[in-house]
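We begin with a single chain expressed as structure tokens, specifically the form predicted on its own.
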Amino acid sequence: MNNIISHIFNVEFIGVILRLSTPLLFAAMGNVVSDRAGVTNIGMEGSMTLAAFSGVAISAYSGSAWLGAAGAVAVSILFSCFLGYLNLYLKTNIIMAGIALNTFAASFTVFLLYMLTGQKANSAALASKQLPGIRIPVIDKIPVLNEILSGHNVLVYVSLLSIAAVYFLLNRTRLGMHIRAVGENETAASSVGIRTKRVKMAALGISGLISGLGGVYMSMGYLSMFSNGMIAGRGWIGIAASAMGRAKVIPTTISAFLFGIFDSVSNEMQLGNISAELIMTLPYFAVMAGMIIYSVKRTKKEQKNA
């Protein structure tokens, strides 16, 4: 137990939180964009899974990590837009369509993995590339900050930039204004000439782009291979973080980091004698507790305003 506490109350632990929060931030920011348009990206788990696999496969055969990342993001965008097509044009229930696509992505990536490597567990047989880390020149020379902020994978910094990018998109651009208008009142937005289906499709595409980076990070940043089930509910946690943050950038960011902290603590607790299987459920208990607290507060607020 003392060993666990010494790991948690350590400067390096903050760096661990940043690394483990990165895919959650990507998922949460992606869902903020789609949610503000009134269409939650239920297929986010699937888009991250496909992106994680595609990045590894494309980088292995092209020899370029950047080409692998670009291809993975493109696959994630197409996947999210396909969900939008099913819901907006074919009138499929988005929850049912999202669950079906998530299940498809989980199974299809295992099939492709077996076809390429003969293995169903991971892509260790593929000579995939990993995205580089970055050492920040000035911060790298400051004793404490260098351990916290410098030397992370490039996508860790991109995830932090995505917070500002999503805020700017929603509050400083014409597309962002249309996204918010459609999400708040689709009928009113349509009455002033906004093409609501196109806006929702664009929001889902952007959501797929951002969440796809989370999948790429898992297989080309945090690890250097794809493994079956590696996303492990992070897409759903991103949706939960967005719901707790009411699809607003700053509250959602805080929620994503809270879940990242629980994930980091669970990792450190596995160093002790406690059952690893039990510890791995800690982040998901945190999600359930967070959603319950959010629901209770929202219900009380609605009752008060009624």
Given for the second form:
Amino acid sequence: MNNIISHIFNVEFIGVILRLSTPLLFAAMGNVVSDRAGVTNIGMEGSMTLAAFSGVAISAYSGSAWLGAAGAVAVSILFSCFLGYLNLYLKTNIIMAGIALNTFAASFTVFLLYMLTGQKANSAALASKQLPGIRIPVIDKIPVLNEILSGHNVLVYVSLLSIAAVYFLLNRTRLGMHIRAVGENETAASSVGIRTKRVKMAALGISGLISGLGGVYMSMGYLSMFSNGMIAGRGWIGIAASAMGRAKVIPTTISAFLFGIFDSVSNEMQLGNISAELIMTLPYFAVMAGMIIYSVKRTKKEQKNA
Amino acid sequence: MESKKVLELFGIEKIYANGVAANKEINIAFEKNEIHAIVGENGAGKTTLMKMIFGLEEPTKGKILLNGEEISFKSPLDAAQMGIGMVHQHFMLVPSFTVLENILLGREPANAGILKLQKERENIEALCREYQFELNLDDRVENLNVGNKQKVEILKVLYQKADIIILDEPTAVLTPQETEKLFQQLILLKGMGKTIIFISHKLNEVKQISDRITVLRKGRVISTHITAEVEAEQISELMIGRRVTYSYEDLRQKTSGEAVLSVEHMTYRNKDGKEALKDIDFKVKAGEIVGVVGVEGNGQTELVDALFGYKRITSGSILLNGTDISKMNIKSRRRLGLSYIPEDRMVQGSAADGNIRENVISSFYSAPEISGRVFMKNQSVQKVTDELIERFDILCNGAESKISSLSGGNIQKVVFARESYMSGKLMIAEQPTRGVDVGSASLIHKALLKLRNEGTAILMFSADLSEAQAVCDKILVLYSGEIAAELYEPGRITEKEIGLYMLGLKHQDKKASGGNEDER
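For comparison with the form predicted on its own, provide the form predicted in complex with its partner chain.
Up next: the whole complex, starting with the chain shown before.
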């Protein structure tokens, strides 16, 4: 037990949190954009899975990590827009469409993996590339901080930048203003000539872009291969984080990090003598608890206001 | 005088795809510098007419001239570009946006996609000064009161350089003080060369604010008048016209009982803080049908919701046979003998995909005679259903017929059969004959009277005055959330007189109506 505590209260542990929060942050920011437009990107788990796989496959065959990442993000964007097409233009129930797309992504990646490698578990047989780590010039010279902040994978920094980018998009750009208007009062938006379906599609595309980076990070940053089930509910946690943060950038960021901390703690605690399977449920339990506490609070507040 | 006609409608006709003619033979000319009121009852075709002017609907026939040129709008945006703006009854605002953002939404100044909203601030501030709007452009719309939200809407329309402004029931959501302010603003706008089309059914307001009045009835223009030259009474007569009359005097048996429902000092404040019902006080006795009439939006819906239990009242009490039910849920209220025929028989009144048997027992499915501890007593259910089908003469292929396969009148009979089966103490019937043919209506009237003669207290909400006069023992007229009049022997009162109360042109003194009660 002491062993675990010493692991957790450790400078390196903050780095672990950063690394494990990165995919959640991408997923959460992706969802903020689509949620604000009034469509939950329910296919997020699937788009992250496809992105993780595509990145590995494309980088292995092209020999370029960056090309792999770009291809993966493109796949993720297309996948999210396809969900939008099903929901907005063909009027499919978004939950049903999401379930179909998520199960498709989960099994289709395994199918392709088997086709390419003859393996169903992981892509170890593929010579896929990894995106580089970055040492930050000034911070790298400061003793404790360099251990915490420097030397992470490039996407860790991109995920932090995505917070600012999403904030800027929503609050400072015309598209962002339209996204918020459509999400809050669609009839008002269309009454002034905003094409609401297009705006929703754009939001879903951006959501696919950001969450795709989360998928890429998993297979080309955090690990250097694709393995079956590696997204492990991170897309769903991103949706939960955005719901808890009421799709506002700062609260959603906090929620995502909160879930990241639980993920990290469970990671470290697996070294102890408590059953690993039980410990691994911790982040998911945290999500459930978080959702319940949040919902109860909100209901109370609404009752007060009514 | 030179011609200052801005917008002219010639022979406009609108027939919807389902064959319903919403408008016919519409000829109106709107002029510059005028406030032109369009009045008419619910369903008279006001809304459809406005939708055509604003580009939401296309006329089936006829032409629209704007400044002498024929135009046709494909969408509201076309209309907006031509200088026609509409202030909707339900505001088209984004709550979390500021006033500035709401005004600029859809035409926001930007540089390479990045917003430059402040560029337009001065123009909008100038507009505010010009038209004397006291608004802080940085306030969030969700924090504004209703009156100010409406100002934002008007400002939006002005910013789009509209010369013709349509206001759809603008005072429905306003307090009297806010209404007064709105009127001052409208007069100012008129003076600056705008044309204002004011849709309303509140005649005293129309009389106060408008220059000309056009009356619609059953989709047609009845006449256009210069406001100063007509009395409100004349307008109300033109609005109402002549109706089918019913007579059931021979069916009415003398029954006078104890008060079943007593509503005392009931007040209901809606979530906007507006008092939708103010100090409501009335009784319904056993064996009595009390009618509630009024122009839509004067508290009828709220009164039904409060009595049946959809909404909690703010203060006062509702006594059903002496028990205060104002805090009970709907099931408990029903158990005490309350039954309810809802206004919308398809949405609240029945399950369209269910069959007659399922629908007919849905309000008393747990009654011991048809329900065991775990399972339904299917034979009893069938017996009850067959009995009701026969008693109410429901035209169908037996108890298995789906509700959606029945005609409107027959669906209403199913609802009526269900609600009258458990011998209730009090029945609330909301528009029991809306949209059914005269024959079915008459059957429902007779069934109501039969229930009355058997000692049920009935509260009937009706938009059809002649129906209320023929069926009811007493009529309550609601006007702006208050009981404007309590009228006995309604058959002896003229529609015209009831109309005066409905439109707020006349108001009974509360004490006087109390005295009336004592005389009986």
